[in-house]
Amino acid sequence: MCIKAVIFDLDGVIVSTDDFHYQAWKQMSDEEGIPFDRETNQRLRGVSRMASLEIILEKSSRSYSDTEKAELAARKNQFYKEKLANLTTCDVLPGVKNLLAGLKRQGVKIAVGSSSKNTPYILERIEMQDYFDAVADGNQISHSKPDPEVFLLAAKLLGIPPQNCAVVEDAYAGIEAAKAGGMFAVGVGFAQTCPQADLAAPDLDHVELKSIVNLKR
């Protein structure tokens, strides 16, 4: 069973916006008087915006209505987008372009599978909006990781069966989603220690092209 497509998470895999997320959540939390630190921030990896907010609100001294929660999420996203305006092509992570180019030469299709609704804007900022064969993101799905919906959508857009797809992720939730969707999982960064990963590396600079395309069950 050969790999015909590789689906990449965006944040932490293609480009690092983790600190932007932290700063934005921290700014929102400080305004609300809610304790928030980097340890809590680790729990937000690969999680949707609203699910992340629920985690943060666990430490709130008051309850929030659904309308108030929507306002908090929108406020955080505005802070985040303001910070994203500073992204450039220089922020693409090491090894990304070499690996993507190698996959293309091998005839392997490539896609983005991200829960972020800011995916189109991020790809535009790093000038990779037309680089992938397909993009599946938070604007097109109802369930975020560890639900496999975004990866299954990416596979569908590519026209490749899930069993012939590999997913590259930096979050445990993303690895779980890949496996739930019947795909191979490559853990990088934080997710390199995930026991469910079929392949692991510190970043894409340490992932060999042949190690992905030769993945077998």
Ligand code: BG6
Given for the second form:
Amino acid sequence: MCIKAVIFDLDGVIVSTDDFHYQAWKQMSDEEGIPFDRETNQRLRGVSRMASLEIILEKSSRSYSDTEKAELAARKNQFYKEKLANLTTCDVLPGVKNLLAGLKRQGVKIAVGSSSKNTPYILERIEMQDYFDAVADGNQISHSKPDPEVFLLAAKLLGIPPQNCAVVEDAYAGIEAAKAGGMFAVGVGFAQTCPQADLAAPDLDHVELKSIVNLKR
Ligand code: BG6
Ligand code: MG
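Right, the form predicted on its own is done; let's see the coordinates for the form predicted together with 6-O-phosphono-beta-D-glucopyranose (BG6).
Whole complex next, starting from this chain.
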């Protein structure tokens, strides 16, 4: 078997936090009078907090100093965390628990690979903090997706070579990162249309266990 580990993105793959990100950025942008819509929001998927802010500021009529940018990002994170406080085990996306349990039964290692610095808090909210063999997140990396750093770190923590890993992602930037790291890429949700994906499905409920573990070059 080629696949020895599967690395899961968090936001939009394991849990439906992606709309919370949108709402929190929208709240901050509205306060600042910066135009921000769902189309621009799609460009923020998988991208770090500060890189997301830079994309939003492209539409701003004035420039912001580094100190002001740090304040805007902190304000957005405050709004986001208020929403995360309502997160429960019910917010785990369809098919996730089933697929993870199936992989575990087959002896395939599972990890989280997320750009989010809120990963530990989110895993705690959905009571999955002890579920994965490894967690790599935005607190441990210096280059966010589409750089492969977070996935390479997850593979390293698992002790599995990148070529034996598959990544599950809902972001084009994440699929790009997986391929740049020499891994297989499974596109779900928004990324199901990504041409670089080796396998695609609307959500994990529609991904058969055997279609992941049998991925081959
Ligand atoms: C990613 C999200 O998982 O995490 C991005 O897809 C987000 O939208 C990024 O910007 C960073 O998240 P956080 O929680 O560190 O602000
Ligand atoms: Mg995501």
